[in-house]
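The form predicted alone is given below as one chain in structure tokens.
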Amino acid sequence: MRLNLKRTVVLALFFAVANFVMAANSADGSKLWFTNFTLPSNYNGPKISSVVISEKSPTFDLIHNELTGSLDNLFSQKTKSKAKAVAGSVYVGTFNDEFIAQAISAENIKNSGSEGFVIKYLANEEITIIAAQTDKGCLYGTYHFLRALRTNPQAITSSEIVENPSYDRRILNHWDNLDGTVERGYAGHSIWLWDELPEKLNPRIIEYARANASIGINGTVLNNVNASPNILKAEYLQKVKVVADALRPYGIQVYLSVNFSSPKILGGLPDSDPLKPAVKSWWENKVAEIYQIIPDFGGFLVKANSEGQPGPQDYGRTHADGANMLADALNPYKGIVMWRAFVYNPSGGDRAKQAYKEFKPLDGQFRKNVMIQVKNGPVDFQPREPISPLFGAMEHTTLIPELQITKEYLGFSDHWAYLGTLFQEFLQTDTYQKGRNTTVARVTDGQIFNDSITCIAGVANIGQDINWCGSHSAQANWYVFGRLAWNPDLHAKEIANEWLEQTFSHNTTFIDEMSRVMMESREAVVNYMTPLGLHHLMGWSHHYGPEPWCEIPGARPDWLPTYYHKADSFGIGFNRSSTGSNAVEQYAEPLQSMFDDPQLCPEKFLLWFHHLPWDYTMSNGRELWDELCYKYSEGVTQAERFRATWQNMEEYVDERRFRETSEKLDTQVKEAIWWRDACLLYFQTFSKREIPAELDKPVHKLDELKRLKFDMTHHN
């Protein structure tokens, strides 16, 4: 009877949010990538008429329900459901079923693994296949092929489909507190709404569940990585099982960020020591609860001795001693620990440097479902970085990367900057640390140490507003993020094109016009922002604005922007070569010789690793303050050149958007100057020297962009 009333309650909910959402207006960003439910013009896939769910479970439900309503749009007629299939037919089911068991290779079977799906057509008979080892991996399935239809169809006709994810655990990190802000959030207040849970459920989670699913992404921690130990009391236990009981028919585990004090805030004890048993005790007996409430409970996310949180070293024990001990309460029940490596001190030297002087020891110490999450790059997700040296470098510890979907540092919601070249020059960087080709997707996904378990983590953009994300398109960061976390080796470009038929239109101009802004976009930020390896520029409380003169009295140096930059009369750049902080030899071979050496260092990164003089010659023959000056310059350019291209696309995108993501393009544009403007003047005044006559001059005084103050309230 639970079950059968738990079911009910799921469908509801569905039909609930389906309704909602099929009688919103399209126009406010809310449907997300299911806006454009419409065929391509050219259409050569196949021809659907009904559905045949083969088992039963809440997921199949959601499939069914899935199919008939995108088909019946899709196709402009009603979709039919049956017993048994007949030409027209999708065929939905595991492979014990019979039907699908004979038309399944057992290479494919085997192929397609634990999440992964099948999907054949059957020309003859005029059917197809969505097959998978579970009810999870048919609707992912089920979510290809309706991705497929309405991108690419010939693909279903033309040969077998056979997907597997590369990461296990696919999981968005959310930075929401408890009384609803979030932290680095630009898209409103948190979805979650805990003063209205357990009682009320906030319809729009169910719709999140299914965009989620829609891209692959299996797991999601609930709350900030700066934990309030509330979370763990009982009161919140039940808050967070209601969300766990509406995500779970969407294959999606539930996580939370713990505070590492919690035994002595919630517990009473003198202190949260990893090594005394009553702490092992406290955290033994909470992880019971927990699984009590929660069967399927996916683990921790631990933030520990950083920026203030509390941690094992506040004890005189290391990482590997706080992680192991919940990783011994999490084990008899599947679950992992995931401990972030973001740590540093300020009297720790290089900020760049400390993550790997405190985990790379450590490698080998860690329980086997303790798993050491670690951002994309050494400092704080900047506009660019070289990877975390730690990529490659701990072959007995799983690593997880960690991406950063909000735009904390790229122009918040305001700026277009799609992140999907951001993580995929990531993800296909090669670290050397096993020779050619071990990509830090290939050294984090399993393909190079074989991990037991591997996961990859995205910040996640998302917030109360009706459009999700702060903005348009940031969407497609969302969209990006899953799509590449379920495949690695997709192209940026490809899944741009993806996300804007799905999302816009399938008209050619439009998608060839709008992806080759997209591929720029990120690097236009780079350009008016952080140039040739510099980093940090922004405002020390609000990473929004450039602040490059940024002094604080008493505020610690590594937050700083003269901590990263530090020009001087004789140049610009931190020094991380063997003559300095010697970072690169953090790297492998060829890495650190190239790294090393300003001649070979690539110039994107070639003042994050080096001081050099105003007058050190490029490799187009331009000095170094001249070259910086055409870089901030080319990222004005191309910001006006973005907006030009979007205004010459309104025939195609419906008044609202277009109207709402032209003003978001007049404030990029606007600051992509004041960015120039203001890192341009300021260290102009340690260049002393002119800013080529052939580019345009700044429009803005030095001391009046020293004046201005942000306001945090109007980018929330």
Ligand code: GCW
The other form holds:
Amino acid sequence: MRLNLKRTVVLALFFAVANFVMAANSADGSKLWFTNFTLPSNYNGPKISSVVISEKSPTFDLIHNELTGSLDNLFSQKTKSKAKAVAGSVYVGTFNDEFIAQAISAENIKNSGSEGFVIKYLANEEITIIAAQTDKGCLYGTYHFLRALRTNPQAITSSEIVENPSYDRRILNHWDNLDGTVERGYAGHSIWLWDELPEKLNPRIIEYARANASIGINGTVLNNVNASPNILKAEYLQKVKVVADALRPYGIQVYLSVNFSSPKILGGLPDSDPLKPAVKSWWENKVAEIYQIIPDFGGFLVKANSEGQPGPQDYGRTHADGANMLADALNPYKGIVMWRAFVYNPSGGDRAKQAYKEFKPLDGQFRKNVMIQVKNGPVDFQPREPISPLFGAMEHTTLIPELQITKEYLGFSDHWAYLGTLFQEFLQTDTYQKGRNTTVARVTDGQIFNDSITCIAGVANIGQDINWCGSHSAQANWYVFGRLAWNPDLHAKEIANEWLEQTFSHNTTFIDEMSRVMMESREAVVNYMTPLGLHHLMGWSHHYGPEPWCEIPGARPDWLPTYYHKADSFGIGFNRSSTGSNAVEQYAEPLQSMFDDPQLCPEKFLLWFHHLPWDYTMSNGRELWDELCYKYSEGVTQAERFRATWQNMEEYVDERRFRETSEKLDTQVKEAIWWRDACLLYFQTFSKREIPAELDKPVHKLDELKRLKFDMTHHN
Ligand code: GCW
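What's the form predicted together with the ligand like, now that we've got the form predicted alone?
Let us now look at the entire complex, which starts with that chain.
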């Protein structure tokens, strides 16, 4: 007996240790950028051993837990909670606190807005202060401080940090349906678990809130813009309330997408005409009901008269009539309307021109609490598009840039495409609408126009997958969206570095090599999918993989690749110049003249704006066909290089994430070749030219690729 018992204890101990070692060596991605909780090896920041939080609120409680938990890990000791600051303390509070009011300069107090913060290190006392106007500001300051300890500790001791977010509202849009599926979601089903609410809250929602707060996101639209009216039923609002209550201490406001026909469908009214008193009062009552249970509710997101969704035009009314009616209902509670400009239909001419044509004439007609939400490009979240010409063009209306974090057209969660470069390219593009240096960021974040509220939105890539985003690399896109929403002037590379460090390792070889991969990754996708301004060559409806040949009898032409590439025996590309659809006229000078002239048009947009002959001479002297071949091949080479680089990173990454990422990169290489072969072999049927001999030959046959039917079930 005794012996057996001993053996059992020894075995149990052995397994416990083995489990511990395995857990340490094998992260599953569930901890996101909270995975690597160690200090950099050359750490030269403050040594923290205690925390002082003199005020009370649910958010201050969170701050306390976050700090003590994180500092325990970072400094491998138990962090003390103290009532008074001593050497080694981090001291958190609002400017009302006496100790803080004395330590922080009046100027910096003045300079921090309601979500801003100041971090100051008192060198003599060895005390770090995190201070703000509000507990929410303190929360952002706390996450900034923890990030700095892990990635740039010197920043804390070297000077006083003052930060304010550039956009007031930094919002995730979930395209989550009430049945648990996620439109364009590649990370499993929705995390809200509607069926279990309101009785039970998915514990991951708390982790979700923490992750968002840590990167400054302060709002979330819970449901798909293709909205079910049911979300506004009393039964669902009770569920929404429970989520809102859970997110509130993390500073996150809840918003809902609404179906414009709700008064008719839910309320039983004869129609949903926005100018009818009965419709208005239906919305007023619904809004009152919402605020009764969620007093800080954010507002509505609306997709109206777009892709078959109902809207005010169904009743001969304008977008302004519809949006203003909702805005008036929300206004007494300070709620906002985010009205999407994603409108186009097959009879409206060049799709890229339609949003501008519909919305620009309405400038000046919207209520102050209406914001028009505009996708970054004029078509639809392509690997690369020029900016939407609406940015900067509506000076009396606040525009919300809408970015897509989930990669509908960029290889889902299978391909590594870091979107920091895409977001940055977009935000830093000069619209020239109000003279030089009126970049998209500056015309939307309140610097150029007098917007009373500013806002930026990102379509989330989050689902129930253990790693949240469908792949480890895709987490970086959630991260970079938040960081750029806070400050669009941060550099994509800086953000890639800090993400890599917090998610994987401080090792400098690892950081240098992998941030280079990340910075190149989106361009690689552009190269092997849609180089030189090509766009929308993806497969019908699922948007995965190449189908430039796709023809579906009776299908909407503006959903077919041939509408966009227009390849023929003469050449390729969409003529949007002044001799074509004249989409260029919607841009301000000098963009307009630049885009209009193939000689001046940046080559990355060449075939977006021009239909050019196969032998058109490119700036490097090559003919267009040859250049296309080079670009597709370069994309494949880049994907192969990413895989090879990752293979060398094994020693810096735990076993599971190394293996899972390797598998994804294998898929990416295979599919980059698929893309190259499909596009070149298909376009070759028009160009009738050879692929330059020095490039790799296609490994597939066109017929074989055309027969390939893509199975979406593996990707949801
Ligand atoms: O990108 C397209 C998608 C649709 C989406 C739509 C939109 C939510 O293919 O799935 O619908 O845009 O943004 O409304």
